[in-house]
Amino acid sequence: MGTLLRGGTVVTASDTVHADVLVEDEVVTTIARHIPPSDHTVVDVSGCYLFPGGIDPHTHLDMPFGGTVTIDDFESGTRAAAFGGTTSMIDFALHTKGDTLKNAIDTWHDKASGKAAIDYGFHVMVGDMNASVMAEIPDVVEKEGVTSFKVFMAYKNNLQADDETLFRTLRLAAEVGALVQVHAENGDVIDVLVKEALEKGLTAPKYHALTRPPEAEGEATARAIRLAEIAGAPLYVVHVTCAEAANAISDARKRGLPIYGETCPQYLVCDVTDYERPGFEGAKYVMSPPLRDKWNQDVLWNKLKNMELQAFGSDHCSFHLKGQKELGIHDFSKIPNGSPTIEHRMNILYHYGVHEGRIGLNKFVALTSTNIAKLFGLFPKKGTIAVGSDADIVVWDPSVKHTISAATHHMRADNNIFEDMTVYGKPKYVFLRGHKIVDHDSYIGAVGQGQFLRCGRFYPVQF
């Protein structure tokens, strides 16, 4: 006995079609345009669009970072994204100065371990690349699952790596079948600029964005992609935010190097002017890099259109606005950088990109999740809803018109960077593995659910 979903619409990277799919033993097993009831259990999903689970590649969960800890952890913050249609991520597992990468990992397999509700894989965000560390990766990729690692080009003084650390390590994944990260800004320019802003006792959250200029983002990435290109490996640069960074990929591209960027739903809809709102509120908007000029959306949707940036992710990295980012109410360098997006992901690119005819389903599905379980080594387990696939699905009413509200939100921070944005499309149900974990606005799954995901060696992917 199965799950048969009837009446809806399926839709991949690749194709829409009206058609039935029958889940058995937590895959589908079959997809048709009729298939016989049976004794299954009948959902009709009739005007809903199913989305194979989304994939979100960019979360920070449980983490440590600028005196305090991201508010969600591994319970609340994989739930909320289950509300929001995602049913897989892959966290930063933050390794330190001293550690072993080993030690990291497992530092987050027991903050994951018994709390997920979604499936969850690793990055390694690489705090300190020594020689040790260096050696550790074959065996990170080969025995822990975990097949891309993070190395940040700014936090001066704390995680950011020279050129050289950053080229032997993307000369060493090319080896193993790795795929490198970027945090792309130049992390010596900002700190000067940081310095001087707060001699002139310029301390208000828009100098945040002020000293973290689009120029030293695009330099950063044209940086790092030629270091890849020297080292004859992939490179994927994270939160592209301005029209310097995605035009020196789509460049790159056109050269034929496989360079991939990921852009989040925040720099699609909120922009530099969110600083300047009254009081101390401009401060829920510090992340890093920052929110740019309007006309830079534009940019980053014709991308997305494009496929010149390939991934979606939500860069999730709560914290409440009153008690942590007040940590910065005198200084805009104490804020803590980040915002609570894992929820609203898929509801944002939906919304403004499908529903007001920026972008296609199926390049929303690619977007999404296809792309992210090809980029990662989970596809076709994760990624798409065809046969033999893990029956993740998000049945997808796009009729559903609903407000974005911290006061309705799932994730625990006191505030949403998209409140009262109103938009069309939203989850009915949710299945991870063909278990029904959300329904309408019900979470109805169980903690711990969550399973943790082995990734595969990287390949080059074109797309």
Given for the second form:
Number of protein chains: 4
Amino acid sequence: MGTLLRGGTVVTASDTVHADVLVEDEVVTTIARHIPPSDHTVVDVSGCYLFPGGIDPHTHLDMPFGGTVTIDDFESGTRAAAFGGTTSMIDFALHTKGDTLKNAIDTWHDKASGKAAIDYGFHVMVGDMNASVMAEIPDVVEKEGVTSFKVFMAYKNNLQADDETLFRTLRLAAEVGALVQVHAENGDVIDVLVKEALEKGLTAPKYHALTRPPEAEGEATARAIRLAEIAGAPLYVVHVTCAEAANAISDARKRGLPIYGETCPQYLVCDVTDYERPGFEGAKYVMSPPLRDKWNQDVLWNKLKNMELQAFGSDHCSFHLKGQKELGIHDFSKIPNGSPTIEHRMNILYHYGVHEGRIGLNKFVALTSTNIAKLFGLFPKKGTIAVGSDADIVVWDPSVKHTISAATHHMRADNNIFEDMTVYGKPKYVFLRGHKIVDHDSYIGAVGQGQFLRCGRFYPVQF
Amino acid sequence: MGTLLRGGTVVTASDTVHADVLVEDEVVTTIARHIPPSDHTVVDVSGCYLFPGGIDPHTHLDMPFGGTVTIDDFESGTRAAAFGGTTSMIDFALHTKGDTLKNAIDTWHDKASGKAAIDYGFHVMVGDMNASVMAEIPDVVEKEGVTSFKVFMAYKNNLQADDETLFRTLRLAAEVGALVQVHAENGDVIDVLVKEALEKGLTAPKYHALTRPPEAEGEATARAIRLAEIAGAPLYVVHVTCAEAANAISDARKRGLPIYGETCPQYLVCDVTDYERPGFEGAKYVMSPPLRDKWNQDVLWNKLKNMELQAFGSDHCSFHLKGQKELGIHDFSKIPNGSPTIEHRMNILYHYGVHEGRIGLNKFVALTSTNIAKLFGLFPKKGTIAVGSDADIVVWDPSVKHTISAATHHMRADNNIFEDMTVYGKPKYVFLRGHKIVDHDSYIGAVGQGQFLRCGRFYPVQF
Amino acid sequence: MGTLLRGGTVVTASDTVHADVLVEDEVVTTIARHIPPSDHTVVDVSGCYLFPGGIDPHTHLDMPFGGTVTIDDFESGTRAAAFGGTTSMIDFALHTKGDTLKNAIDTWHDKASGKAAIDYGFHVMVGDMNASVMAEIPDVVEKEGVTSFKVFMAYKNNLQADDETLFRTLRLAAEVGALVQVHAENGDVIDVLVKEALEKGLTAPKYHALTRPPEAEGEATARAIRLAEIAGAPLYVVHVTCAEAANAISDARKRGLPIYGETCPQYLVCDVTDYERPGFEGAKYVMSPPLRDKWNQDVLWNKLKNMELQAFGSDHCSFHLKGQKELGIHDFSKIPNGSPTIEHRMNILYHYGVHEGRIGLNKFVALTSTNIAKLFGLFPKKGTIAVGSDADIVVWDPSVKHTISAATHHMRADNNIFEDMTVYGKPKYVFLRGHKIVDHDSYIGAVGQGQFLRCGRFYPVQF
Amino acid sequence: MGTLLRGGTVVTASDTVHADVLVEDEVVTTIARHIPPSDHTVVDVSGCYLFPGGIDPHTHLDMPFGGTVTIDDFESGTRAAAFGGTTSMIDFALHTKGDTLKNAIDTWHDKASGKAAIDYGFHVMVGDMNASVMAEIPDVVEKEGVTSFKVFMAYKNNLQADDETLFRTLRLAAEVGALVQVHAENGDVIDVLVKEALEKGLTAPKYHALTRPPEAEGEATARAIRLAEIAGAPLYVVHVTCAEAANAISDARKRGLPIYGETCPQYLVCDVTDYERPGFEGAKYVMSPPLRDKWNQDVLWNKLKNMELQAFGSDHCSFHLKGQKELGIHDFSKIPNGSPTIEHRMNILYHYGVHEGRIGLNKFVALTSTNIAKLFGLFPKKGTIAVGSDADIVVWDPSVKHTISAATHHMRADNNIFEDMTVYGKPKYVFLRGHKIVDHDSYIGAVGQGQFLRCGRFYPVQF
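Next up, the form predicted in complex with a further copy of the same chain. The previous block was the form predicted on its own.
What follows is the whole complex; the chain from before opens it.
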């Protein structure tokens, strides 16, 4: 009556075990050397790794941005995620000035509900952290199951919070067990640089990168850390791209502080020269923070290897090149920021990390799933293959070789920044709470099968 | 027919799971929500943590040193280890000038065989790494199951190897998959300082510390790392005690190098002021490297927390104060170096680490067991509670409070450097390959039950 | 007809020379082994050092602050400076919201004119760096001889500038050859901490220090540096007090950036425990940034020794304890910030630095005079004893031992934070442009003798 | 009767002054605005800088090396030095096994005496620092005027000292006021790498660099520093070439230690790719330590700018390519190490440093002259233009542009590693103790005019 995965290699953040796995009532109930078939549905997973379903801590589905809306909604986005081996995600509910957090969350429930192919939780991306919004936080943590709040240090005159706001938020978060996330770039500096560039008629995509220098990210990262240090609060830095920022995090951790960082596949395999691609193609790579000089990739790999960065997110934020990215054809600052990455997040880390020998299998699982579950209070329901945990299992075939392309991907965007990369490894099957939702190249789940995940409070000593 | 551990909380280096564990034929065969009792021997472990049996990577049993012999042999030492929750250890076989490695290993087999209460492997502590000894290494790795070799940078005119020897050893190790360990103190400097002190009539135990300054450890650690870097070899630094050495390791890891470090309980909870104890009591704390200024303890805790030090060993090397330590009553340089620590290694880390909130449970397991198994090629046979792994399981009762004392410990030494420390947590039962060997305060195993462990080759990307 | 200083030891930032010095028409015209007396006024300076007159880069005379006015005006302040061996200073002209820079400078000219005992230049302390103020800068640099502008990162809702303002100022400064100075403390954080403390009824002087943690200074310093780095501008950080800030400066210099720092005597010899003095005495030490933990003093001394901090200023800002500091008797945040230090700046550095062997004589001269002249475009008119330079010469008797006290000092304040310190060295005579203005314990100059100094543009490669 | 240099710009390590300089009896007696011509020999130096004569702290003249002898003896070498603006040097007297220090010094006196065109002192390069040699040191310091001793950490089985020897030497030096110099490369590692390369038939010049990696220099530098730290001794690291070594020095200085470093022109303008020059031309660049990857040049420039390296030496050690370098045509390890650099040391630093804007004039003087005089006890007799100092004055014409070439240089070697570099600035006249010895392109001094310089003891706080 259960589902029996036979003959695979179960990989967790610490172990690699040849074992059978029995799933009953959506959870793993038994891991054993040999489980008799009985009346279970038996799935042969020999030759494959069983990974805990990926958890993407950083996605933007169905989100308004710069006069348009990201092209993937919860239906297309989560289905693409599933194809890539991701079975949970934490999407950013967008709070806007004048709104309540509760309302932002409700709006996001409406967007997700009945559409999601995978389980999902929410962070709130706070658009205006004023006193009344802050006052809502304890309730949101307690009742809504939303425990992480992103504050922006960039996007001047728009989302950008001042240091008082960030500091007060950190203080409050420390009290109520929430985790503050920061988009760490100095928005004031960037605002001046962007205006200067445009005044000089420098409008091509590459000026997006030149007006957002790594020093501006390093500065803001270091500042957020100092504020957290004074506040006695933990901190999670999203999308770390460069040595300046990554080293600031390491330095803080060396002092014993609970500071965490996330990086994304694009920063490991793309670089600033991609903005120089012919025509308007560079626009595909316009995201914030931007791609950096190639040598930063090695720095980031070492940080992942030593777990000085703990989380690996996609920052999926997809737009068509046609019609959407083109909004900025005459002005780089109008190019919608972001790229379609939800589907290949795990594949990029697996291939360039595990397959090419930079990191081990267990670290791959930690970075794509376990650590994220622990950071956002989803563990051990999510983030591992263990007795009692949700049976979110990716059956990963390491022998498959395939080439990434917009022509074949399952995201809606008409472009893929990993286009033409040939990689090893791919999900053969994907199980969401024991239900097979992907079988080779077919999605066989049901629309709306994904459930809302209540995130728990933050505990620093978990890992 | 198996042994069923019911109702406990299984802790691995990444997971904490409420589950039943079934042991058959010495290995774990099933982990499940509820395992029916059938005809199994059922052990109620509710309220307890199940930890993988501790692995002590650094012990010296039955070892000649400075004209005497360590007071614990394989019988008393391994039994004491078992009481503390340690079910495997890697003892240092002492190779002496003129001898072969093979012979050193055989001698150690003789010492251990028929006596050990827990499983054991060997490192070789190479007394004279000459060309013919080096030529033996490939065979020793291949045939003897001994894959780690300690080279001494201290003990001038005795064990100390020069840089050429260390470098050649690192090169060779990189080729054959062995792991070089270093005792990292600058023996030349120490030799001069010791002679100077004695010439001035400074003979008390505290001069042991004053003639082995942390800079001498920091220097040697940094040197060994550079040599490993040039050689393209991994390196394991034993007993790291101070910021100078620990930071050298972190700096190397930041550059992406496979450099690993071990610290020991004594460096976390004792400090240099212990040498000032009245009478000759300071002699109990004479070990090399010596205890350091107290502020180093915070540095070490942060390194453990961030896993910039990966292994936690006892460096058990026990002597009576009476008759043995007293050899140096008029000359600190004649005090046999070392302390009895094999029994309380896990207890110290559990209490001051987990109980007091410095590290989490999973990290405790990683540091005391999993990482060590991975570093020395014993994983996954040892180092985890997983299907197929040896059923080395410590049933740890976190609610028991007890006071450490030489009066009650199971080691032979007439002293205990943790005397009077009151700590939480203690093994209720200890299982070695499924056999219960400790039941509360009784040893119920059989003498000689411990088996020899063949260590495997070193693979850097495991964690 | 000139003045001939015979038999002394001339000390510059690099040389220590036994020579006679001839002064004619206010400048040094000859330095020679033996200068014949001719018809010159001969002054016997044997046994003494001849130092270039001290230049104090950081003073606040006759300045409104927190509802009161600093107790020393240009008359008393500059006379006290002269007694201490300081013959030039750069006072901060206070610009307030709505005012022009020109007007602020004119106001300061009015305050100084006819009163100053020593030569003086101005920085502007910009109260509101808006677009029209920024537009004034090129003219001020060109025509007013004021080339340095202080921007505040602290004092929220008052003097504090946001990052855009600081960044734009840095950009502009780089273009016109001005030097931006920053008061580097994170005002947002401090504002929250102060409010929290007061809400909890924590009103004693020591809470001044506790609400302005070193991390807030380290953060702001690092931020200002990053902004300068992106702007391609030099930067001068005033009153550096702690490792966090000083190391941020060193790190930047290591990257080759033209970043400079100043520290002050109070941070070398007073510390945070001074706030715990009985009664309200701690209020004497209330200044911003506050005094720090004592271990920071060693860090600062090393930075001076290596010239990683280049300037030594007094930050003289004097208030009576009675009536002025007492404004904050029930609320530390109302205690006027600052202490009377203009008179003993050189004495503290001489005694604790040179006399006690921490730094050499040449470095003493560099830090108290030469570097400052170079940084603010006064060199070589000021800052050295060289042919053609103004004959600002301190005849320093290193053999005099005296005790600092408010009872005997020449500043107006009823308190002295160096009270009871017994120090070696004291000016025997002080010459301002060749005119003797101090003779032992008598001021023999004329009121208003001090002249305005036009500062020149900033050139980074001078030292 | 004196010599009057009129109308020039006198540059010292801190000042830049338009003044006339009068020289009488070999020393500077007057510096003044206008010195009347009287009966002096007037030299028009308008439009020129007057620099203190350069002091080269690192030369090897007439020195046996690898079966040959350096091609420049004291006659040709010092004359070439004079052409380049160097008026003093400290040559390395070579001590060999079995010899006394006294004898080594006497031998060097014989070589120099009657030949030197410039003043000269000696370091001893200790070939075998045994107990009897060490016992000689106090006397040598006291009576011979030789106060600096080079110990080798490289050249295994030849000059290389072990750590005990280095440490004992440091201890002794600290006691008697001597300064230990180290050649910091790990000779053990290099020896193995060289043997390995030759065994593989890798014999071309570039393997010289590949077998002496920067890590081996960084390691030895860090080790020497730690030994000095424990010994409480100052330390001078010769020929620093790379980030690894230079940063080790900076780190030590940050801790307040009296550690000093020297770099050389070749490491600023040549790099590892020079070894790939066609034919055997790469051999010209064979020196130890070898040239490094180009990015290290920026690191070294920043260190000079911040005076974290304090001395600039030539390490002149010249050989013909024909007949001498060719000894290693089939084996890089037989190529005599060193290049002819004594003549262009100042020119390279002036052009690439001052002319191109990397450092200021005063720092140029500090690095090429003043600091060196202070470090080796020659100050203020040498190292500055000041009253009472030797009139060693270079009249430097900054407007002259010329191209360096072996065809025109005054050294004997048939090659020049700066060949074809076109640089600004050149001595117009060079005065040695007031005697003009170079006039444009003519040497007009007398053979043997150079005098022996007694070096004084080391005092750390001088700069």
